[in-house]
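Form predicted alone, single chain, as structure tokens, below.
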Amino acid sequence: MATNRTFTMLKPDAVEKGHIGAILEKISASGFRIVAMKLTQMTKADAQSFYGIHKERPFFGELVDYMTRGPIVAAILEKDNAVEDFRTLIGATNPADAAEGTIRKMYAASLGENAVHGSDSDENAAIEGAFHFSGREMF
């Protein structure tokens, strides 16, 4: 059964680049509420832990030093079918590959840095969102 709740990152070469406020108005635009949001930064420990399943991966080292490298804003959205509706919304994760007026279309830089996180089921969604909210910080 589908949720109506997913969890995203907006990743340091977003934030970087300052494309925050552009990013946050499109997903609005695009029918979802936030119901929690933060700027904060991932610890190497937390990178490792978030992103364990690849971490016999090759990438996995160059992804925990990305994904530590500066601050990065995490959300939970809300919306009728959140986690496949976001997928849609952010694109390919090559941004080279995404379609027109996707996220990462817009506003990614290569595969490594594709700008945005999204959820890739309901289960991962419940998790991810755990890891960087408590239940008293979403609203």
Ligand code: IDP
The other form holds:
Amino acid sequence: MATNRTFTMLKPDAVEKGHIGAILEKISASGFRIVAMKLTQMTKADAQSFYGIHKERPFFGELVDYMTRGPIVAAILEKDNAVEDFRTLIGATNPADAAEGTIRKMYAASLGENAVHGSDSDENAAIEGAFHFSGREMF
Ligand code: IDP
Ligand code: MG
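Would you mind generating the form predicted together with the named molecule now that we have the form predicted alone?
Now the complete complex, all chains and molecules, led by this one.
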């Protein structure tokens, strides 16, 4: 059964370009409630662990460098059908393939630097949320 929470990061490129406010506005306007949120920066070890599933991929080093080069906004979001609806809101991994009006279409620069993360399953949403937040930081 689908749960009602997902995990997101506004990635370093989105933060660098000053898009935090616009992206959070779009997320809120799309019916997601912010359950947890912070500005934080991942260490290399953090990013290697968070993206461990991709460690054999040729872009892994590039991904770790990108995700650790500056602060991110990490957040847990709540809505009915949160995981699937948030993936729809952010659009395809490659912004060139992302639908009009999606966050990646509007704010992502490239396949590598694609502005925003969204969990791909309920199980990963729980794991990723717990990676960044303690129970006392979730509301
Ligand atoms: P997702 O973020 O849409 O779930 P994944 O395939 O899980 O996409 O990839 C994780 C992240 O790794 C992407 O969001 C993107 O930042 C980066 N990435 C994926 N594929 C490539 C690639 O071919 N080159 C460089 N970076 C990539
Ligand atoms: Mg993914």
